[in-house]
Amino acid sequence: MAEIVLRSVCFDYSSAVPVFREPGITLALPQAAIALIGENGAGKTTLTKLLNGLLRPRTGSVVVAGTPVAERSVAQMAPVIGYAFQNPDDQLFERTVRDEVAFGPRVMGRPRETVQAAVDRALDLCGLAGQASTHPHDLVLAERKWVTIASALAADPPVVVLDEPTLGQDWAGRERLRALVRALGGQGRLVLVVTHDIDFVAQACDWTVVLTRGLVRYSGRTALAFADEGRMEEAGLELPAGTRLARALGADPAPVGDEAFAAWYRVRPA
């Protein structure tokens, strides 16, 4: 079952800035790790503000989780998609990072026990639980990605948008997110990951999503996504650096990803 699904969506800033243009972009997303990729400018960010009403299209329909995105105001969307900005400093305005992860499942009226189970464990997941006093803005950008991304998942929404979440993560961070996508996608819910992080979507992503100029040029496996240098040189991005150490060996297909490069590895011919 799709849980995100747009049929002939146009949208414009203006007139003189026409994003998704006639006859509009059609997609259909499943519940899985989703990675959203493109070069600058290519609608990505404009995409994930239609998911939650933040923008409304010219024309077609967004329809999240079931529910229709015209039907409902942004706050109303909120139970439903989970945002994390790519700024976290855009996002953050609470005293503590606990204040900050509950906001969202209080503002929904939720009891208070609720909301305090629902805050625990997405500090333990996002490995907030000894930071839940601090000031957001007392932590480096990288832990404040990690706020934002615990508010995203307080309200348990069926969809999570995760705008450059690996941005200024180290090793660790990156492990710990890798295997956070992973895991929601493997529960049933749909993450949606914008980045231009190519290497992450290999090893996070199931299923990719390609915009360039604001049109869809694909969307399926991600293991099928990079099998065409020349669509991912018009969308402005690089191969996984695994699939191009393959391919510089010899892979034909290459593999995508650190754990098919390993198995490709182990059995590669002399």
Partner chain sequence: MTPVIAMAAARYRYPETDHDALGPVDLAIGPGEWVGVVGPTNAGKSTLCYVIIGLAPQFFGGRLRGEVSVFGSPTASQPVNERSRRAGLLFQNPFTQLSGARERVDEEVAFGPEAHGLPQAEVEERVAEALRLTGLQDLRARHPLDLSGGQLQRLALAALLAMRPELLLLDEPTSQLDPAGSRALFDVLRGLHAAGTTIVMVEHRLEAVAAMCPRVIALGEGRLLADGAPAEVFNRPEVQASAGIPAFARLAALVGKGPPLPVTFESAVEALRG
Given for the second form:
Amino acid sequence: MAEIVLRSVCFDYSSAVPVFREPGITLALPQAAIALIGENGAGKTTLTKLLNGLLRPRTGSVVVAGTPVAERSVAQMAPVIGYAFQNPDDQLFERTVRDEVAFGPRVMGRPRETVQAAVDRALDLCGLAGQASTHPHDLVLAERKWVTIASALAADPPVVVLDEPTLGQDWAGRERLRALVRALGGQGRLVLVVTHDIDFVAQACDWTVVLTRGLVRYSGRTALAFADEGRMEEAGLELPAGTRLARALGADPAPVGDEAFAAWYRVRPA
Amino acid sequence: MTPVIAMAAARYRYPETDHDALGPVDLAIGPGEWVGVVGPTNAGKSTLCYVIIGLAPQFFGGRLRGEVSVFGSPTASQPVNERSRRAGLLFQNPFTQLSGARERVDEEVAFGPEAHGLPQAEVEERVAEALRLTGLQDLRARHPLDLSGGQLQRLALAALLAMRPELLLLDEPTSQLDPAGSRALFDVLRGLHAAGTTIVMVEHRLEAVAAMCPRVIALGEGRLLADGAPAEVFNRPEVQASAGIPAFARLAALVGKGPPLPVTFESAVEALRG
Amino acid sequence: MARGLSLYAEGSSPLHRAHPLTKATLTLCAIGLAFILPSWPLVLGVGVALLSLLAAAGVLRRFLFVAAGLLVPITLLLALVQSLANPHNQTVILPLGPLAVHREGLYIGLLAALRIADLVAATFLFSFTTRPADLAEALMQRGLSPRFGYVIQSALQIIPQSLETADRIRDAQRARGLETEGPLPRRARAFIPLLLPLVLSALVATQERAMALEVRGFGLKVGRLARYRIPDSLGQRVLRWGLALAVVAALAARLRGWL
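Right, the form predicted on its own is done; let's see the coordinates for the form predicted in complex with its partner chain.
Below is the entire complex, every chain and molecule, led by the chain shown above.
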């Protein structure tokens, strides 16, 4: 069953600059680790904001985890879809990391014990267990971003949106993120990763959506997303490192992801 | 030749902390070098930039020991705005480095040259050049607040380039850019490098560092872990354990090639062909 | 996603082209006259003059739109409170049970509202037709220090910048489950999570901005050159002095009891 369904969604900020024009975006996404990629201005952030009602479509419908978004307020969507926005400083305000992460489930009115346990789990997943009592603003940017990711997970939503999570992350942070995204996808959640980090997509996401100037150019398995080089070029995207390398070594179709690369290399024709 | 940056046993500690955020560091960077700086979060990469430009300690307070000089003069002896005539720093956050006082992109770019008291004709020439280099000509009349994150980052760079620094410090310059934007930025940097600008670039994308910087320094817990050519630095186990491994090296390791691991696309193709 | 970021409305009317100091003088004098002149026909006269200027600048509709929301409630409130409770009230024009609407209070309330309307109109006339950068530039060309000029320019940008940040904060907190609409108690509870990030990020931004300004050479002692020429004219200079004299004359007349 598709977790996110968009039907003929048209949207514009003003009639002069349509983002999603007629006949609109139609898209069904499964429970998986999903990458949303495309050049700056392709409409990626706009698309994610339509999923919880921060933006309302001009026409068409959006259903997330069985919930028609049109019937809910943004706040009512929060238990269904968790967000980690790009800039942590737009939301951090509590005195400790723990309180910050607990904020979401608390305003949703969840019982104290449930919140406690969910917060502990989220802090663990995000490598923040040791910093639960730290003031969020005493952390560096990369760590503050993890606080927002933990906040998005603390309400245990079936759908999670991560907007450019790899930005500013060091190698270890990126590895942790990869493990997290894979784990969430494996738990039957839908985790939507908006990113420019194509290598991360190849390593962490099973499904990829390519957006170009407000149009869905591809939505399907990541393994096949990079087959069409023209499409990638049009979307202003690069190939993942392994795919690029294999292609240079003569692979066609070229493998996507580390395992696929290693498997291909082992049996490659001499 | 006098190094552009010379640090000897330099140590810096932020106020109200009990450990050195940087150092001791010994480092000499010569004119025209392009040096990549890698390392994990909290390794002292941004602090290194602040120490070189003089914000640490002049702005932050805290305590700087050892010697740090830029263009031959100790950073302690010269105000930061005075040093801006020859050295520039691109901060991580593109939004907060805007003046916050200008309503057009081109006026924002003119801020630095105007602060330097340049004649109007030269200010205009430099603004035009900086906008052209960063591809912002078409947005010159826009309000800075109407720009996207990637465009803001290009604007911040343009504002810096208009000051024509001989030394350019960049703290994660591609963090807001899409692949096309990153490629364009790197093209600009290649041009500046060819023209003799000294560049120090903090960057998490190790592939980019390996491909472009002839010299890499790796920081860990405020100290220099390694300093040398990318192929050498990224093959050090202590660097791999902290800063990580460039993608092509990771793939080569995965199929049992190396050590030494190839760190760039070209060398990986060659190594894996065999 | 272009959006109006300062009150300035692009235009080419004579008012738009006038020197910022002329407009500033005009605004201050109009406000001065509105509060000095004692009777309603004169205060109304100031208002009519301001409205014609707003119309000449092509921003009348914009003004009426903004002013309606601001001035209608103020007028009603002043008229109501004064007509019911002013100590000078004597003549009842409308009895309301234990209370009564009085002629004297109504007059005082409406006159006060009219003065506030003049003040608002004058302020908007200036903001709609003057680019903040031009004002700061004009002041700096008259010897204001660049540091102070920067303070003026950045202060004028703080509101649009904060609005932008406040929008993002509201989005982020609503996405975490915070209801920001609905009954008052609910909105009151949302206050802290909306306000604190704004304050904290403003503090962080101020620090980073101060650093960035240093790195961009701000505050160097250089002979500052005019960025661009702001046209002034003899006529405008005469007008400015004339307006100032008019206010002084009105004040003197008022104090002497001639008005």
